[in-house]
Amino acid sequence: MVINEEMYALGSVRSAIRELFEYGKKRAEVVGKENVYDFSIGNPSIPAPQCVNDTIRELVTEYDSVMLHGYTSAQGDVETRKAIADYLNNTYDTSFDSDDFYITMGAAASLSLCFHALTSSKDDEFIAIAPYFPEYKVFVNSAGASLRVVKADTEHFQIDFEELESLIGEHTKGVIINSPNNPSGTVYSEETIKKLAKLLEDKEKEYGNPIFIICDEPYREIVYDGVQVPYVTRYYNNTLVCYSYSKSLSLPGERIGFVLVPKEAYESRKLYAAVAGAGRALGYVCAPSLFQKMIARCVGATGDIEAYRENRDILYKGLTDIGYHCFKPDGAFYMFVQALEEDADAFCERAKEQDVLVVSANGFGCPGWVRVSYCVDKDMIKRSMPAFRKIYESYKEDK
């Protein structure tokens, strides 16, 4: 073989939720954007904090210009990571320091650094909890581990533990945590962490093994109605965290981010020094310098959360009023709907012909529902009504 088949096989078919957003470009094209209803992909809608666009002006006049798009550190400027340690310290009563943090282009390259520096034979295995980001199982079989599935808890979203209880075992490495969650908006409670972080130190003892929680963590910000989000490291030793600047600062072009290795997990110093030699073997060094210099003056900064709250309300009223049965999130910028059929992908093709692009959960480990994604604009969810009622009432027509 001249190619590998594995990464054809990747790169030939986008993902789903990919997949949707270029049939509405190309829809918008036909019958008019304002007549596509794309509740498709997670681009935040907010504009970024103006502290974001005015830092990026003061560091091109401050800096040299070599030495602003210069290389860093291939683990990051000193001064960005100390800045990120100083922030959650002063938040969450934390004591990290500057040396326990890898910046990342992005939540992505965070978890894939991760993956690679925790698996170390083809038997080891990761567990995600539905639903889920569909891309954790290509970032852990392309570190050479395996994906296990917790069924989703389609009543409060939180923690199946019955069922993740049966799943570890002597090759689980990790349990990957996204909350606030990526489809469902929900957020896990400090109960849920506590029990978590109980059931994992039990299992630790049993199999002799250290068993790390991954916080995938790029809404932590976006929460509404005074939620709060327990940072897990408070809860639990061995955990690592993966964070994204992509969501609370809309920069989800700019790839930025960061691993962090808190120094009471197992062996902390050699799984940094894994983390960053995982970076070293993908080629995840140095990332973009400009941003890195901007998030050291910006951190703690968000954009308008308060948009996203609006624009939920307005979807989640809407969409009770037709009759949708839908969880009301607490976060992140997604609503997950039940699908008015079993076969959640037919009923996203149905709404396909109301121009309603909304993503099917089945995917995201979760049959039966469907992701729609409120980072849009207001006055488009306001428009997309009617054709929501179409969709709703043509299932009715069929009884």
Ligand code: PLP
Second form
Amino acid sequence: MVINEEMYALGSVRSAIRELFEYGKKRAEVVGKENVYDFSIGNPSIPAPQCVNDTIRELVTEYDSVMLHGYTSAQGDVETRKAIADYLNNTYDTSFDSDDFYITMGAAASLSLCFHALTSSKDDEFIAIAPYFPEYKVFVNSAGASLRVVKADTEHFQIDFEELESLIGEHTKGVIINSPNNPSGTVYSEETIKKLAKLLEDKEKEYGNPIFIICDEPYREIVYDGVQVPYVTRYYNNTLVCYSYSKSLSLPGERIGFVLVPKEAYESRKLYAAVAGAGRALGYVCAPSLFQKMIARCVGATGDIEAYRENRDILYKGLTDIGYHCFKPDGAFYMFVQALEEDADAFCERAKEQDVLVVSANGFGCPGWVRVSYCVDKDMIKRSMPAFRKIYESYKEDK
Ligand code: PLP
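Switch over from the form predicted on its own to the form predicted in complex with the named molecule, please.
Now the full complex is given, and it begins with the chain already shown.
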């Protein structure tokens, strides 16, 4: 075999979300952009905060160009890491320092580094909680481990602890949590985090191995109505945080984020070195220098989260008034809606007939539900309501 079949398989099929997004663009050429209601993709719809572009302009003027665009150290500029540590310490009353951070090209890279750094045997397992970001399986498998999935709690979208406990065993390396969550928009409560910490501490004792929580946090700041997102390192020592500025600063194409390895974690400095080693093995070299330097000055800034809240409220009210059963999200920019038939794929196909593009949650491990991304133009949400109504009524006619 000349070509790696697994890589070929990954590279030759587009994700269902990308497929739908491309379909939307083609369909817009036929029926007009304003008549396609594309809720498929999670691309932030609000501009980056003013600080981002202002700082980039300042940096380009202030810095010597060779310095500005040169390689940085693999773990990232110390000024950037220090600014992040200071910001988190002030915000969450933690005590990190710059050496705890490894700057990456976004959450996808951060997750890959963590899975590579932790996987030491082909028997190793990571556990995800449905509904979950489908790329976890790709990243975990490429590190040589396997992914197991806890079925969704479709009432509150917290964690089904009974099921989680039944999946933890001697091979469990870590549990991946993503709060605020893509695709459900749920935020794990402090009670959930405490319960998770207690369960994992008990299981660590039972099996005599550390079990890590891997926090995937690209949506941390995107929350509504004052909801708090507990900072997990405060509840559990063996926590790794995978953060990204893709969503909070509306910069998904620029690729910047970090891995946080707190000093309290098991063999913390060895683990940090393994994260760096994974970066080296994967050829990541360093995160983009210009954006590292921008983060050092803009850490803590966000786009206009209120705009997403407004979109959430318009969408939630519109869909529930029609009769859809929706989970009201506390964070991120996705609404989880129950499909009107058991087969969510078939529901999405029927929605497509009305030019409504929503994503089946089969791929997120939560059959029977669909994801509606509301990081879109507010007017499109309003314009789409008659189409959502037509879909709803077509199911009533079936009965
Ligand atoms: N994790 C989740 C839950 C996401 O939704 C995304 C992107 O949509 C990522 C990770 C990857 O984010 P990044 O752009 O930072 O790689």
